[in-house]
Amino acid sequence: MDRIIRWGILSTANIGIEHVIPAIQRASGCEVLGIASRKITGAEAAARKLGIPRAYGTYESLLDDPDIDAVYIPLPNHMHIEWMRRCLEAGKHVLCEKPLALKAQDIDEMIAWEKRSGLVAGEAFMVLHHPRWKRVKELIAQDEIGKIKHVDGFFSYYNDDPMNIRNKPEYGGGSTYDIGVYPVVTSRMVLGEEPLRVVAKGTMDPVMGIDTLSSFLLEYPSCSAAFTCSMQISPFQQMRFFGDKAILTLDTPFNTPNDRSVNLERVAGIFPEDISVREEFSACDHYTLQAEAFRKSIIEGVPFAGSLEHAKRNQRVIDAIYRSISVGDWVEV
């Protein structure tokens, strides 16, 4: 476990600048030594403020370079697959944002390219690593509140400006795919299940042509979901596990902070003072987590939380999610 793995990070998006690459810089066993962009200009801008040795004017510049053992791919939604495809040729490992992909069934394809080249790909999921929802995992398996009824989650943010990525339907942009995500992969991972069906609303921007606001339904074999997300509401997010003994509720489980406390609350009444365990788990960085356990995969055969198999499964529910918005019915997953 000696081995540094050094990093190159495929653009100057600012989920990379301003969380990721300084959170791999933080990992244990993790260096960030390069670092590219459209421009070098800018590509040395970042390198520049981050402390990052090197920079590159194009991204096929950054995968020629042998020194760099692993990718981070901070790219526009739709230019995720051909990136993780020129990353496992070029003999990297690649970590790539979420959503992977927009279609389920163009991870396939990617399943075979890791398959092939013998190395690690993943989808970044930071949540996946964090230990709150492990233990939220934790307390269902092990009967803390009961049979699980119903889950329900709300994850929203205030951006209506067109030029953002976020705003354009031809880069994968949407509240759902963007935050609506969220809800799904953390519901997945609690419950250990996939769900069957689901039925949507989205209200869709008739100018930026992207769905600003989503609620959707989701019926698992054990108990049903409902979550909503939106890009065009003040921002707010909360996840609540309803069982028939006690709710579990996590307030910020997306966007966690990583420089104070989190709390975990088990209730079991309506009222404030019917709290009757409030669990708090010290700061810490679910990025910095998340490089540690990419790490391990790579250098122990660990399977990754965020495997590409995993991020298949999850763009799934979110292809139905679409597929119902479109046709106002329930769909299949």
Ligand SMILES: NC(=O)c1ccc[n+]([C@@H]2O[C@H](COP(=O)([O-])OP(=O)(O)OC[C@H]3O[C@@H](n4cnc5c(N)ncnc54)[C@H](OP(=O)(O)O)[C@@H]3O)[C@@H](O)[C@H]2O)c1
The other form holds:
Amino acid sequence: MDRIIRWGILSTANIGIEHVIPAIQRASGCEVLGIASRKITGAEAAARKLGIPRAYGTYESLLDDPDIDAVYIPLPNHMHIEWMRRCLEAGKHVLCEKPLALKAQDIDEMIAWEKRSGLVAGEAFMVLHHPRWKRVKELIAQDEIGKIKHVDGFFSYYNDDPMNIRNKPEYGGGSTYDIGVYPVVTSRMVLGEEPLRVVAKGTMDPVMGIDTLSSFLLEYPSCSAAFTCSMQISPFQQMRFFGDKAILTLDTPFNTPNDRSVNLERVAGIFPEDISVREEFSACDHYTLQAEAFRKSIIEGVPFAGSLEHAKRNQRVIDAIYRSISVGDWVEV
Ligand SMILES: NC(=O)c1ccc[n+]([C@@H]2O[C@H](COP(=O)([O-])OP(=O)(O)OC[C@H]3O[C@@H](n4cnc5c(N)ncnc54)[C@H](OP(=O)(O)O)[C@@H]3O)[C@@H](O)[C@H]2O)c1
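What's the form predicted together with the ligand like, now that we've got the form predicted alone?
Full complex below, order starting with the chain above.
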């Protein structure tokens, strides 16, 4: 019989309750065995709601449960590294929400731990597992849109609640940490290159002290990229890849829905009727695919797309963006 991976969830975070836990429960070969919260009542309520067999009143008690194989961490950003370390120390495989760290160098210790322990540790960038993103990479590799000259991307939503973890600098809040990471990770994945240098402009909230709107230019070896992210603009998402033969566009590229199909359009022209090819991707859940890929990495040793080395390379770009915002000039990645 196929081996079941029994997951434990650290906290009752929204992303877990709304998306990731149900997605893991639907993943083949996966079971969500337990959920922990700082208060047992919170863990019990979440366990009842989602049909999770075990509830724990501390994160430590979940890590002490020998029946848990793998842990999913959706804690505030500043807690990620500490809890990933504790999971590895407890002998658990661990999948942690993005951004894995607030500084690239913080990931080095996790890489060393993972190597020593033989466990699998990774960053939960669900987009890396969606078949549409794999198709974008394939089309570009096959020269279907010609030489890529430029990439542009935008990601926004509105949340100015000062109590939200995203609006607290000491929690690793800020637009770039929260959503600027997406155009960076997808452009790196598709281009198969690392940016050499970046220049960024951030608008800082004078009271909350986080970047509410950031725009950055990335100089890749083969092309340029321009991205904007904001936590104080009405919701919008777009990614476009500009080639010398055509332009690729994705609708809802990041929070891709799991209940309806999505498109990938290859446009060669400037009028709506000029769309040359529209490929439709039937509904699928990238969080479920992520859980299945993580399980495959544990059981078969298949490299996980959100590996720690990958996370470190992504974080180097995010570090450079924040450095550039503070010095107001180009900085090397
Ligand atoms: N991949 C994605 O699509 C996606 C989407 C959204 C968010 N995320 C990431 O997921 C993580 C969680 O985001 P979220 O919006 O779901 O968070 P959230 O709803 O605010 O939940 C965070 C949880 O962390 C626990 N916690 C422990 N110490 C805390 C503290 N000092 N302050 C606040 N909470 C504390 C709490 O759980 P207990 O009370 O149960 O202990 C809380 O419910 C972030 O890293 C974010 O970047 C990823």
